[in-house]
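There is one chain below, alone, in structure tokens, taken in the form predicted alone.
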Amino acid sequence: MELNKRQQQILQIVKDNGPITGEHIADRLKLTRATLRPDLAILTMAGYLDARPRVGYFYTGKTGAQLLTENLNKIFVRDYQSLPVVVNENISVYDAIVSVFLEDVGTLYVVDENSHLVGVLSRKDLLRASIGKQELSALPVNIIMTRMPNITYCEKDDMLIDVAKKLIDKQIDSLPVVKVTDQGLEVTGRITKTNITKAFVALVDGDL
């Protein structure tokens, strides 16, 4: 996060004089304690400062990069996953194309009759099929989909930064969020590049 001028002044005062109380910081800046309270709260929640009752504020000594890394490691898939768009393995490629445009998504997750994940359909898969001479309304998606074990997925308790690395490594737009059962993988959500971007913007803006 980017600190404003007053927050930078507070940080410098605590660096030079800590531990120091909020009242003493306010005196040095010739401001009221109430005026400083939001800034002190932001600096403490962001990890720049540590506060101890009846003692005062301490400077943690952590850099912005260190704090960013720490905060990234606190964000989980469950915090930002969105609803998946799921289709049955027996629907036609034509119907899958319609679903992609109606739902405005880049990837469809294909499930069997027991609602377990069996495949993934990307826009690229659908485009490749549509370029050929096949009758799209008669061609089932299970012919062109990516199948297990070639599907990359994640779980709700995975760290979002690890999922971001998987998306980059595999050069794909999204991952299904699954619940692992004895019978198979149940699709419970999805993580897209947009989800991850929202999380990082919230982190920089201090909304996390």
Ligand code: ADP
Given for the second form:
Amino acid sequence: MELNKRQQQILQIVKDNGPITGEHIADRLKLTRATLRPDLAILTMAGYLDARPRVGYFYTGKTGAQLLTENLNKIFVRDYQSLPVVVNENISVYDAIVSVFLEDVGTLYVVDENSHLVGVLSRKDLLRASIGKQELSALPVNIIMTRMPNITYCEKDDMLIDVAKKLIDKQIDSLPVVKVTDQGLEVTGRITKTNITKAFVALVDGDL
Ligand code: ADP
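Starting from the form predicted alone above, please write out the structure of the form predicted in complex with this ligand.
The next block holds the full complex; its first chain is the one shown before.
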């Protein structure tokens, strides 16, 4: 997060004089307490400053890297997930390719008749099937999909950073977000590299 000039001045005053009250910071900058309030709130929320009632503000001494890690650990799958695109395991590869275009996604999640996750279809899975000699409208997706138990998935309360690590580790583009039940996995969302890129940008912009 980029600090503006006034926020940098406040930080310096607190570093040199803390603990110091909001009133005293305002006096030093010849501003009103009300004018400073938003900047103090931002510095406190971002973790640069801490405030104690009746004592005032003090500098936490945390480095940018420590604050970044703390903020990263506060981002969860539920905050950035998208809607999943789900198809039935009996549809044809031809229809799956049509879904990829119509729904504008890179990965389809395949479910059985009880709506439980049974497979994943990526763009390359569909391309691979298309360069063979098979009749695509007669080829069911469950022949070519990556199937359970080899599917890597996550849950809505998992940390986004752990999902990012799994995507890198497994060299895949997305994870289904599931609800685990006794009967199977219900697909409730998806996390793609795009969702993670959005979180990354929000982190830098201080929008979290
Ligand atoms: P692409 O193959 O289009 O580059 P991916 O890198 O996501 O897309 O997929 C690579 C392979 O991994 C494909 O065979 C796909 O079925 C499989 N795959 C994709 N996502 C998952 C997942 N969450 N769990 C297990 N396998 C996956």
